[in-house]
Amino acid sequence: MILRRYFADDFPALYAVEMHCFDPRFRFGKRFMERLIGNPQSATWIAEEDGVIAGFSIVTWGSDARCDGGYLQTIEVEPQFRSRGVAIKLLSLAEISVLTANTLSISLHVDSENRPAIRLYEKCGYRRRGRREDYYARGRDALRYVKLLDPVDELSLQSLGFGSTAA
């Protein structure tokens, strides 16, 4: 598995992952995703295996972040690559990007019914900080999670995509 930054010619394959991972009601539009990726206060990370995009993450910070600190816009892994640690690696890289931008916290929203994602975030040290009703399509609620980042822990080899520093 190769972890790398996004290149402009990745967009069609990246958006194909979006289409596989989310029902149309919950999917980002192409233009919105292009704006997120093109934002100078963002980082998009790609996990690739044998030339195939296995997953990606998009994180923003600064004035475009939805909450104080960094904001994980999305993290997506193709079904056939799940349960292989890809999401943890992409999440670690998103956190390092936020730290590099001199931001010491990261937050996210997750569908309150998405148990696998909730388990991932809690395993990686995110703490629930609220619930937002009707956040997603069809009146689905979101849970808000926040993680305070420790530069020493996050920049260790363990969190450079080779495991989580959280218990």
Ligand SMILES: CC(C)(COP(=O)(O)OP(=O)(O)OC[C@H]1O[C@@H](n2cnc3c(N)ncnc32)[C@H](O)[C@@H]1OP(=O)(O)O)[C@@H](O)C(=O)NCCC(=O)NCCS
Contents of the next structure:
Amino acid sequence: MILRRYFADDFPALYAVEMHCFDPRFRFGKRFMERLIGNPQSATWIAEEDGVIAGFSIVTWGSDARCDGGYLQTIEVEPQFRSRGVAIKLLSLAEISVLTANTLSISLHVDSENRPAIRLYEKCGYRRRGRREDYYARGRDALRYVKLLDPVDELSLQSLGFGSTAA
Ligand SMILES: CC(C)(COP(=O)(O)OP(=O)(O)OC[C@H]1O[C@@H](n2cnc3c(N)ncnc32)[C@H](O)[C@@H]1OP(=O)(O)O)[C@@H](O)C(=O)NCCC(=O)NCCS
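Alright, leaving the form predicted alone aside, put up the form predicted in complex with this ligand.
Now the complete complex, all chains and molecules, led by this one.
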């Protein structure tokens, strides 16, 4: 599995992952996703195996984020690549990008019924900080999670060779 930054010609394959991961009612639109990826205060990380995109994460920070600090816009792994630690790696890389932008916290929203994602975030040190009713649709609440980032973690990941390519 290769972990790398996004290239412009990845977009069709990346958007195919979005279509496999989310029901049309909850998908990001193509234009919205292109804007997120093109935002200079964002980083998109790709996990690739044998030329196939297995998953990706998009994180933003600064004034365009939906709150102070970093904001995980999405993290998605193709069904056939799940439960192999791909999301854990993509999340670590998103956190490094936020830290490299001198931002010490990251937050996100997750569907209150999305058990695999909630387990991932709690395992990775995110703490629940609230609930927003009807955030995704009527009756589909969001949980808000926040993690305070530790620059020491960045150093240890850099020693594994990840930091040098972070935004
Ligand atoms: C949520 C999501 C991103 C998780 O992706 P994933 O790659 O399966 O997650 P990981 O493999 O990193 O971690 C999941 C599990 O694999 C385990 N794992 C990690 N490394 C592993 C390895 N090398 N071998 C086996 N299992 C491993 C983790 O411990 C974790 O276990 P648990 O969930 O049983 O506690 C994925 O389910 C997904 O894409 N869902 C649809 C999109 C979505 O809902 N995104 C979140 C939006 S908020």
